[in-house]
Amino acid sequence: MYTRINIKTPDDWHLHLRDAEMLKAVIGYTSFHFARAIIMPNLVPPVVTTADASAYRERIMAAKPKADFFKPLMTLYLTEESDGDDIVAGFRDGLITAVKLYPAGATTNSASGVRDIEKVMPVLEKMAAAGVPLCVHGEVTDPEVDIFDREAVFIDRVLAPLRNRLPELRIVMEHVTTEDGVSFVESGGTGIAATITVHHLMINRNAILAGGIRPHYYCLPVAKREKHRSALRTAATSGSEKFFLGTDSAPHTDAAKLQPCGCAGCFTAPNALACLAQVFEQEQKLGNLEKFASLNGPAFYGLPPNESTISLVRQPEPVKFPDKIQTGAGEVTVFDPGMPVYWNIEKG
């Protein structure tokens, strides 16, 4: 049984930080485990241009504790409006990393996302010609289809016709829910991965609502059926290159969460890797874990793994995290994964 495991520091490849008090608060737990995260956009006002994420870069930067080192890898919010020569030139300028498409209405601060995909496949042909990679919230919001089905639907209506019109351009399916998605991206060939948070691999649909409604489970895209994670579970775990971690770690007031109308989002930064390890070791797959957790992400984005390290480390007893941390904006609930984790992290 292994008892210490040593990775290459990991990375975030889908993480909400927030702005202001909030942003204050979380980003602690994100710099101490993570050596760079991919940041998602959807603020109000959302991050649409450069001079927004350099901006949104700045402050991130001054909020995050001095003693770690931490890189933002900052995202521009696909909009019907967007310039495709901003997006281009920022990249190139290594000002971002990649662009978010949100499907109007589909989840967080998405109002501003695309309603119709035609309009913005001026600016998704100037991205495929540049290298510029886009990230894709994966549902579609019609209301007609059911919300445990908008994944695969997505697949089929917008995912698969624009992989077939425009192959060069690099997809990330972000916080991939089901086996459909899982299978859509194994099967498509270079260009295209896709993340899976922690929360998905640790709980299915009944954590949500067998029993009574347990609104800090609810997240979008929302937890799936068992055989789902199960397919979740296998995919991360394999070592597979298409498969990296984004904890999409969304931190939401408890104010926000229980109410008649609650915010979608599960709060992990402060104990994800501590349960991915868990769920490596259920798996009998810990050897696999750097590859998830550290290597996979860089290699498709193009960048150098991290040279610095960390040390997972078992515990004869369980790990106690925080139920709440307190914030400037009210207090948080931290992810409870409803199951003993006894890894503890310790940096190199």
The other form holds:
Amino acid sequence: MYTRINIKTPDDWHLHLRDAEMLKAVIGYTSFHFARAIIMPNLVPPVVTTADASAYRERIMAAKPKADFFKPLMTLYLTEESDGDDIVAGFRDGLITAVKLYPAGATTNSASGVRDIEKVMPVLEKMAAAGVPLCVHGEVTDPEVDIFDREAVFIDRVLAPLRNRLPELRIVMEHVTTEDGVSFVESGGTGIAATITVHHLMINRNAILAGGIRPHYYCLPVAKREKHRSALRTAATSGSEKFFLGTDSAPHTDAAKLQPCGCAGCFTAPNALACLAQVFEQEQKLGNLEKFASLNGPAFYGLPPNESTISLVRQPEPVKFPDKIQTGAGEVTVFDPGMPVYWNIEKG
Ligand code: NCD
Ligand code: ZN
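Go ahead and give the structure of the form predicted in complex with ligand NCD, now that the form predicted alone is out.
Then the entire complex follows, led off by the chain already shown.
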């Protein structure tokens, strides 16, 4: 049995840090565990231009604990008015790493997203030619489509046609949640990969409605039935270079979550890596943890893996995580894995 594993420091390929007081309160949980993270641009207003991204990057660096090495990898929010030349210039200058496509209305702060993919084709063509990756929130927003089917329908209606039309565009299917998504990515050639969250590896949709409604398990894409969680576990632990960790840690205050129309998002930054080790242990795949957390992501993005290392150390008793953290914006509840987690992280 493994009791200590040393791996290259992981990166988080999908993260929400927010801004102002929330940013100050949450950044340290990520910068303690991760060397780099893809920073989601869904602020209000969104991060649309490279100038917006540079300013946001400065705020992140100012909020970061001084002792931690941490490199935010900035993204731009794609709108129907986005400027392809600004995107390509920002990418070439190293100011941005990717562009994020939110279908309008698909999730938190996505009102400025894309309604008609035709309108952004010229920008996507420039991105494809310059090698700028597109991160995709893969859900249709058609209210006629059942919420549990929105990822599979997005693949049929949007993603598969886009892949056929622009096969050179590098795509990351963010927070994949279904076996349909897993097989699409597996069979899609080298230009497509997917991130998987820790919470989608730990809970299925029953957790959201176990004995009552549990708002802290509500996120988008919503957790699916058990066969999908099982497919995600197989993909994440397989070692396949097409899958890598993106926590989608998405802090909202309890006041924003606990109301008649509560926000979507799970705040996992404090315990994501410990929970991930637990999942890999359960699947008897700890030997593949480094690939999923630290190697496959940089390989897809064309970046070197981190040189530093961390240790995951198995404890004799379950580790206690805080239930909540205090922030200047209000309390935020930490993801409850709903199962004992025995792993602790030590920086090496
Ligand atoms: C994210 C957020 O709160 O910004 N919420 C979520 O449920 N994951 C947005 C997103 O990534 O969909
Ligand atoms: Zn997200």
